[in-house]
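We begin with a single chain expressed as C-alpha cells, specifically the form predicted on its own.
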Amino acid sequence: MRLEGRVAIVTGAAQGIGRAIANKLHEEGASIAAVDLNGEGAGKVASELDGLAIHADISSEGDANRMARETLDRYGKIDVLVNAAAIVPFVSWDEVNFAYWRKIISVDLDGAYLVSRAVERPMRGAGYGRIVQIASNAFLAGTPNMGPYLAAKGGVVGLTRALATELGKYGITANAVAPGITRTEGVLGTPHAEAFDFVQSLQAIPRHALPEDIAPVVAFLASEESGWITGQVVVADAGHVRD
C-alpha cells in the first residue's frame, strides 16, 4: 500500500469525488481526516474508514486552522491534503451578481488557499508534504453557466503553481487534478446532468465518468511515488480536453 502510515486530510469528503478519494487513500493505507460542511456526512465516512470527522467550512480561516489542529491532535502529523470541497454552480452570466460571485470564490478559491495555508506549517516541520487540489477541465473548456467557478478554478491552478514554487524547498509538492463532468450527487442535482451524453460524444473514452475514475489519479499524486512532480495539472477527463 503506497500510503501506509500516512495521514491525509480530504475536504469535501462527505460525497462525490471527495468521498471516493477518501476511500481510495484509506485503501492505500492512509489514516483519513474527513472534512465537510455536512458534518453528518463527514461522520459517516469517518466511521466507515475508522478515521476522524471534522465539521468545517473551508471558507472560514478559523475552521481551516481548526481542521489542521484537530488532525494534528489525533494523528500527530499531516502528510497529505486533498482539497475537493467546492460549490459547482449553474447560473447564466447575466444572473451573476457580486454577492453570488463572492460566495463561489470564497469556497472554491479562498478555501483552497486557507486549507493549504493551514497544513503547510506542519508539513514544513516534517520536511514532507503532498498538496492536491481538485480543479476542473471546465476552466480549460470555458463551460457556460459557470463564470465564477471558472474564475475560481483558474485561480486554483495558479495557486497550485505558486505553492509548488514556494514550498518545494521544504519537501512539499503541490499539484492539481482537473476532472471532467463526473456523476456525483452534486452534479446530478443540477442542469449539468443533461450534458453527460454530449460531453461523452467529445471524449476519447465513450462512457460517463464516475468519482472512482478520479480517485486513483489523486492517490498517485498523494504518494511518495510522485515526488518529482509538482506544479502540474493532471487532466482526468477521458480525453475531452486534449491540450
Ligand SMILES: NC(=O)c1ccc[n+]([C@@H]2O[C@H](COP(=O)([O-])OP(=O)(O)OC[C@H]3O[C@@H](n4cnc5c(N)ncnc54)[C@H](O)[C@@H]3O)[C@@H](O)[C@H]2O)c1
Second form
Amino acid sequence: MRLEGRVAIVTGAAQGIGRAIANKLHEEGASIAAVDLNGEGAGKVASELDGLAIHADISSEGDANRMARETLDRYGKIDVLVNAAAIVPFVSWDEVNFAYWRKIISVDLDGAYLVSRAVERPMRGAGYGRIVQIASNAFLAGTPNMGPYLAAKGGVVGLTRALATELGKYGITANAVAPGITRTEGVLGTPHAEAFDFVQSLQAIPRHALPEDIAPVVAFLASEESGWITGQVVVADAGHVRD
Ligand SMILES: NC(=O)c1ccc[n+]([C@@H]2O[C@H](COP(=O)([O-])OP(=O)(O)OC[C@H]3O[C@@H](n4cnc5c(N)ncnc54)[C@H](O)[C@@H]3O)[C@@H](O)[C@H]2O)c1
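Since we've got the form predicted on its own here, give me the form predicted in complex with the named molecule too.
And the full complex, kicking off with our chain again.
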C-alpha cells in the first residue's frame, strides 16, 4: 500500500470525484479527513473509512484553517492535501454577472489557495507534503457555459505551479489532475450530462468516465514515489484533449 501511515485531507469528499479519491487513498493505507460543505455527506464517507469528518466551506479562511487544525488534533500531521471541492456550473456567458463570477471564483480558486495555505505550514515543519489540486480539461478545451469556472481552473493551474516553485525546498510537491467530463452527482444534475456521448466520440477510449478512473492518478501524485514530479498538470480524460 502506497500511503501506509500517511494522513490525507480530501476536500469535496462527500460525493463524486472527491469521494472516489477518499476511498482510493484509504485503500492505499491513508487516514482520511473528509472535508465538505455537505457535513452529513462528509460524515457518511468518514464513517465508512473510519476517518474524520470536517464540515467546512473551503472559501472561508476560518474554515480552511480549522480544517487543518482538526486534522492535526486528530492525527498529528498532514501528509497529503487533495482539493477536489468546487462548484461545477452550467451558465451561459450572457447570464454571468459579477456576483456570480465572484461566487465561482471564491470557491474554485480562492478555496484552492486557502486550503493550500492552511496545510503548508505543518507540511513545511515535517519537511514533506503532497498537494494535489483537481483542475479540469475544460480549461484546455474552452468548454462552453463555464466561463468563471474556466478562469478559476486556469488559476488553479497557475497556483499549482507557484506552490511547486515556492514549496519545493521544503519537500512539498504540488501537482494538478485535469479530468474530462466524468459521471458524478454534480455533473449529472446539470445540462452537461447531455454532452457525454459527444465527448465520448472525441476520446481515444470510447466510454463514459467514472470517478474511479480519476482516483488512481491522484493516488500516485499523493504518494511518496511521485516525488520527482512537481508543478505539473496530468490530464486524465481518455485522450480527449491532447495538450
Ligand atoms: N465531473 C466532472 O465532469 C469534472 C470534470 C473535470 C473536473 N472536475 C472537478 O472535479 C472536482 C469534483 O467534481 P465533481 O463532479 O465530483 O463535483 P460534485 O458537484 O459531484 O461534488 C463536489 C463536492 O464539493 C463540495 N463543495 C462544493 N463547494 C464546496 C465548498 N465551498 N466547500 C467545501 N465543499 C464544497 C460539494 O458539497 C460536493 O460534495 C471539482 O474540482 C471539479 O471541478 C469534475
